[in-house]
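The chain that follows stands alone, in the form predicted on its own, written as structure tokens.
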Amino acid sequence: MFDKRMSAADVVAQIEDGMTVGIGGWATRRKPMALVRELVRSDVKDLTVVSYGGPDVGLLCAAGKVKKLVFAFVSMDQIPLEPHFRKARQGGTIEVLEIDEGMFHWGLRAAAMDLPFLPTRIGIGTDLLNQSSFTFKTVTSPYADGEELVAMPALNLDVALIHAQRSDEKGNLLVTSPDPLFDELVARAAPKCFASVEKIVSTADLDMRVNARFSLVERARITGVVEAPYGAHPTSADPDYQLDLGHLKEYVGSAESDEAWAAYRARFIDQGEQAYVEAVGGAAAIDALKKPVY
């Protein structure tokens, strides 16, 4: 029970037809690819896909897996639009749930706390609140202001899939990205959490005498960990490497047509992650990549 170490394999045999899945990350931050890539290759379908979106949500929708997306956005940060989202969104070939990032915060954060739904005025005055896709409610504050307020539903998840830059086999995370984005949420919102980390290292190694602040949540919320180096390619895992620009240029050509998207397939992903590495230019390739600016 201690010992949590497993293969994206492993994790993708627990993810079942229908499930709702939720992805860390942020766009294209720290995104599981990895296990999102095991996933695209396995027969599991019609799944609702919650994430702040990347190229995640686009290769999950390539590969014909998406039932409905739940999200904010699904942008690629210096590229807008994920091609192989906004495909799938204009041909309406997946369901969709569109609502605000905040909205999205606080549903996570509900799910989080076990609560059925958390107080917002996010939504209020706009068309988020009348999709023919979910019904939104609201509550009246029981206080003297006597305000409406929409009440966000909890984000519950079946499965949570995130990505951590160091893990023990207990599944102590650290995650020492400038950042920690709403991993956490997302871990907490889900009775299952796998994390894909780039290292594995013993206890000690970890410190967490000076870590402690980098770890993302206690060990009990991580089911299964999976050593995955650059397992967050060709997004960020910040101060590893970064994101790789040339490549979703390249995966973004792979949703010109079927065939595009075959080729980038057999190239990039039906081989195994070892051959994804060195498909992309190897590690030391990864390692050299340039820090963005925005």
Second form
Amino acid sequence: MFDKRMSAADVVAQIEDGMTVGIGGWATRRKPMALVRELVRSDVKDLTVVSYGGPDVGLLCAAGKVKKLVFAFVSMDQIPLEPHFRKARQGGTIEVLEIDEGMFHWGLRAAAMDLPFLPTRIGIGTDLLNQSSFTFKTVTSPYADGEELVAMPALNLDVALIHAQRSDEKGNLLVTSPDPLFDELVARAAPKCFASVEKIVSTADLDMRVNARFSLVERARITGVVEAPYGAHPTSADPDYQLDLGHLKEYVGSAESDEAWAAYRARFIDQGEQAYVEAVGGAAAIDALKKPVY
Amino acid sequence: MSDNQATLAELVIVACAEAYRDNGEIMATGIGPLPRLGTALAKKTFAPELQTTDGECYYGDEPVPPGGRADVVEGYANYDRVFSALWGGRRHSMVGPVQMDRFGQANISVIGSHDKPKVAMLGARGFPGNSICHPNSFFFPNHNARTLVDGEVDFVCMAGYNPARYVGGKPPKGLDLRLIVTNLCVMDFGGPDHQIRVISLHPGVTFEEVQENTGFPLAKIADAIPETRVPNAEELALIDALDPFGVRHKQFKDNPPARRA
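What's the form predicted together with its partner chain like, now that we've got the form predicted on its own?
Starting with the chain above, the whole complex follows.
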């Protein structure tokens, strides 16, 4: 039987110290939080994290997992400033490469295409181009225009983590959110991509002829699927459930002191995912979350 | 029209709307309630061709009220397409940076050093690309010298008219900084060598007050700078309809009138 089902612990067992881990989603949208929490529970360290960042980045910073962060922002949308990211930045405890959202897209695309870089104008005239972790190089157009462009290097990942609504056992994924974001490129930028999914169903039940437009990527890019109901919480997996602003506020409080973080961790992370869903109010409460306004 | 009940917030909305006059059929993005209401007002009055989003991933048929949702949507604005649209130049954003300098360079990333910031904020987001791909305008609710700074901003997220940062001193062709609306005045980049210039003063504000609250020297559009237009009754009614939850009333402390007492 061709079967890619595995546990979150199986996924984390394949992540080694010092690896570059790309995380799908965007801010508070479809973050693979169950996998992130499993990483927090593990003893993996010194990760380079590449993310359109939200509480995924914050949790990993709080747990001391991040050596370097590649980011365009870390934000929780309705709560613009991510408190643990802030603390790590202001403490100078993480190395960073800060890039534009579009450069981030371009870097993933270069990696997905197995190119060393893609040219762009983005970054010109800004401080992004000279950072202590990296100095961007430029390329000159070989054509008549001769324009000098920024060479955005490929964001090559060792492992990608994403969250989808449905899959089958073979790793055929459906992402049914209104915006699939850049998860296809995140998956393609890594030799191994693991997806947490709300529900694993039969291939027939994916109803792929009808749902093909929600298919994220060919399954050959997916190494493993982890059934993790509410696995994106407290971020959203719209239309299955919405972000949990109440919980995010509680999470913000966990950055106030070491004791607050220890308490948050003990209550919401250390007990595992089943306990997590109960601790945040249970399935019915998550199902009842209201769609936020932007 | 000087004695109606218009507030400073409503005057700002009308001033923000002006940024979109004669822009053509583009995506108009106002970040924050007052710029957003400015785009909405422009769309409902002189620029029905503007495309505005719900901030999530759809273009609304009508402008989406702050704190509300689109009723009918007319198009798809997922991030991938927003990037494609903005790289193609058919967009005009109005944003609220934390700092801006004399060149129009703007910062939303950090205060202090980049390696160990005194204050870490959002990150550059899409500002670097926005700044060189399409027109940008700005809103500052607190016009002061900590926001409009001397020297350069702490971390340049948005490119500006700083020749030292470009090969041959020439910025990319897409760099097009337009209006700056603040709680005191409206400015543009129309002075010599793109010097920031006051083009209208909000009623009761003097140029001297604006200059004192700015970290760099400002140009003037004329010796006698015009007054920023106070919204008329029709505009006030439209703004009221566009902001049914009254979000605009909470943007300035005590919601002051357009014309200073």
